[in-house]
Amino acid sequence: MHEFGLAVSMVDLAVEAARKEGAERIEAIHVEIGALAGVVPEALEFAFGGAREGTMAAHARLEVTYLPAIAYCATCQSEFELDNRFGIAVCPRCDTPSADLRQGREMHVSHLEVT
């Protein structure tokens, strides 16, 4: 399961950055995981409360924005999301394929809740 190294990862750099800042507890952990990133959702919540544990997000929540995956279409000028799971994108409007991917594949960290 990659998910708990992804936790891990996670948890160790949120602890990192809540230290430089002065924080002495992490509350909330927010990511943004994109639709082809890979990750199942449940295994890494499952990870998510071992990776915590003895740190300073031990009683941390792990907030989660699923972003869809998103692919721009170069003949119709649009952006258009994709409906499978897959990273097979066909513009629904022209069904040009497309290779522009413009979201769907990342994971981050983007912001934590400290006291």
Given for the second form:
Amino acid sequence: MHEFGLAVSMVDLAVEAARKEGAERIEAIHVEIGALAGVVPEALEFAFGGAREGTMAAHARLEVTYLPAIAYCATCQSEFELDNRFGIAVCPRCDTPSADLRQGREMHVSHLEVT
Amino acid sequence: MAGTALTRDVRVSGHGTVETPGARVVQVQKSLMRHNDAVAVANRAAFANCLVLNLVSSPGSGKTALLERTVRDLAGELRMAVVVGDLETDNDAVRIHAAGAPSVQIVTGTVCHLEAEMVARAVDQLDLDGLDVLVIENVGNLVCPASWDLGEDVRVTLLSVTEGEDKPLKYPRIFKDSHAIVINKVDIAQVVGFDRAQALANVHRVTPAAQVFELSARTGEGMAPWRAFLRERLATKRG
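And the form predicted in complex with its partner chain, for comparison with the form predicted alone?
Now the complete complex, all chains and molecules, led by this one.
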């Protein structure tokens, strides 16, 4: 999708948080990306390589955790993990389509490792 | 009730784990979309008294035609305005204006979607207090606009019968996040061999809660339920 913009936003968030903590260097940026966020891992890593240049994250690792998409079935009153990455949420128990997506759109910086 | 909840904590590295010797952890927990989302929140506050739609579709599905017809049909009843995004030209804004509604063209250049900030700047040129319905006609694209909240109340995805019944399956994210689906050009459905039942089944599979409107912006067929939807959503919003 828009990985370069996201990578820039990621570095901005990290630098802002690290400065506030009085850190000198960012060693790693940990991000969480939902399976339905539309983010391509390779594109994000490539964009990160450019976005970190000239910042205190210039040598930082990027640690990406992908969160599976989870929906809620009102009929079964239980959550299920989507078995596809397309966002089609059909309950595996009762075959009812669900409109209630509980996880999968996330795009956020969770924490940093700094020195 | 014996519902089950799947574990949310699936992090590979573990939360707060320090893998670099001598490093310390700084919690951040902030969204990469925070700037857009903050502007969207401000837009939503500015839109407190009018119903705002974010209308998305692929290029050529008939977004502008639907708006021209809607503006003409509701003239004298609802005060409408349109903000329209395109990569180039102000052709669509001119068409909307000719139909009788104030319109603001956003020329995005190479940007394939609208962002909350572009909308915030565009609505500065409109008298929001004098409006009942504001429609944001997004750039024709079924991929990128899905990720950007503009501050709208209702997201509407339009598809036309010429695009194939499997469009919702190919672009599920945008359909999934829509409150209403409009199927346009039903007047030529037969000519192009449109399988209505299959299309509706696909829409339902991807977005089971969305309301579906089948209409022709060209002939006016099926417009009444669509107009009723706008009235009803506006009434709900104004309480």
